[in-house]
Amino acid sequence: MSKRILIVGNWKMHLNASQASVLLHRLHERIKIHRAIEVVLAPSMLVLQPLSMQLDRRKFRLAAQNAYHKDEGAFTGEVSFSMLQDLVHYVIIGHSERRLHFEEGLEVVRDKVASAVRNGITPLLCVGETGQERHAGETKQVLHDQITTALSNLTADEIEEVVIAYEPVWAISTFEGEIAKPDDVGLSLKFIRKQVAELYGEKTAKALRLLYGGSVDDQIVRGYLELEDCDGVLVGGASLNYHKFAGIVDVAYQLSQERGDGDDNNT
């Protein structure tokens, strides 16, 4: 049986509690339940709790955008993974904006991944090269370093539960914003899966879910979802527009039907 297509909406630092509630309501109205599709919403930390009360868990799961790797202690202003256990299924770790703006290096990302797993939360690990690294021919080396370090404290069984999102920094609208060609994305996703296979075995690599994230919207998402190694997408700006985000879910559903996943609507 094929993996469920995973669609993750990263709302970043947008929307207060009431605005987030309105967006979730619109998504509830627009998105149907599909057994072949898993839809995850990553709002700001502030609104995770109220949205968890409003959420239809048959349709959506929640993700945190960040957390601190220590379980507790004198770390004023931080939120730990252990505090998020009852709220979220996923947490985004190593996003390019965290790496660049907050100087989160390889070791910080590694510790966060291990902490997420320790607390029963699935890490959604982001990896990807900058435009400068790409033009210097360093894409594979960057991906290798980011993957091997981030996963170094996990067992093969634990890694099967991790999600890795390839998000080339040069393709994110916040930065250069160049649209990545599906063929290029496919090569990087294949390289990522190969790296995991070499480190932890083919079984682990095959079970791993790989996403693409880089200015994805409803008009171009199909080209990425059709890639052999792509199991879903991490959506940024388009996730704040309920028409576009619901459209992405619709495209994923259509593709699952064409593949014969045997999914029926429940609403």
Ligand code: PGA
Given for the second form:
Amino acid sequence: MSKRILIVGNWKMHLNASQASVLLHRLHERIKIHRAIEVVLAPSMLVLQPLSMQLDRRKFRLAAQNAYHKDEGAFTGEVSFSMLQDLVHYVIIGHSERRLHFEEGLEVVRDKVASAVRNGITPLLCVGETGQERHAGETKQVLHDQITTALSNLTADEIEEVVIAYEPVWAISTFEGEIAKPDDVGLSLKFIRKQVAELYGEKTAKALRLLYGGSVDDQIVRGYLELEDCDGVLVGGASLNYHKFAGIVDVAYQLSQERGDGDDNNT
Ligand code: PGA
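Follow the form predicted alone with the form predicted together with the named molecule, if you could.
And the full complex, kicking off with our chain again.
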């Protein structure tokens, strides 16, 4: 069986506790348990705890959208990875909104990735070029710099546990929102895997899960999921709409069936 397809919904700074609870309830009703698919929800920090009580763990896992790399101390307003340990499986790190709006540089991202791994949480490391960098022909250089720095404090074994999401900034719905061509996404994903292979060896690169993110919805997700190097998707806007998000999971399930991985459909 190949890797489970990973579908992550990034709710960003949307939904208070009761709205989040309603959305989870709808998703629960609509999404079945599939062994071939892993569905992860990333709500705001505030609602992680209540959602964890409500959540059916056979269907969903939780991710935080951010955390601070120190374990504890006088850092007003921050929440550490160690505090999230029992609550989440994943943390999104290096999202372009954090890099651009909160000026998180390469070293900050590196420290967060290391802290997540140290605390037993899988980093969902986001990388991707801006529209300007793309037009200047700098995509590969940007990806190279973001990946090498972010992973530099990890061992090859630890890197196998990391998930890398390729999210070109120009394709994210709240930036330019241009729909990326699957062929172009495929080239970038291949480049990312090659980078990791050159730095940490083929075995590590093969084990690494790679996602695509940027304006993904139920209508266009298949083109990305069919790519050889794509192990799943990171979904922003469409994850707030339960029809669309569940539709994405349906497409992933169909694909896993076609590949002979999805022999289950339990509830
Ligand atoms: P989008 O967001 O799907 O709304 O483009 C993706 C993301 O920001 O992770």
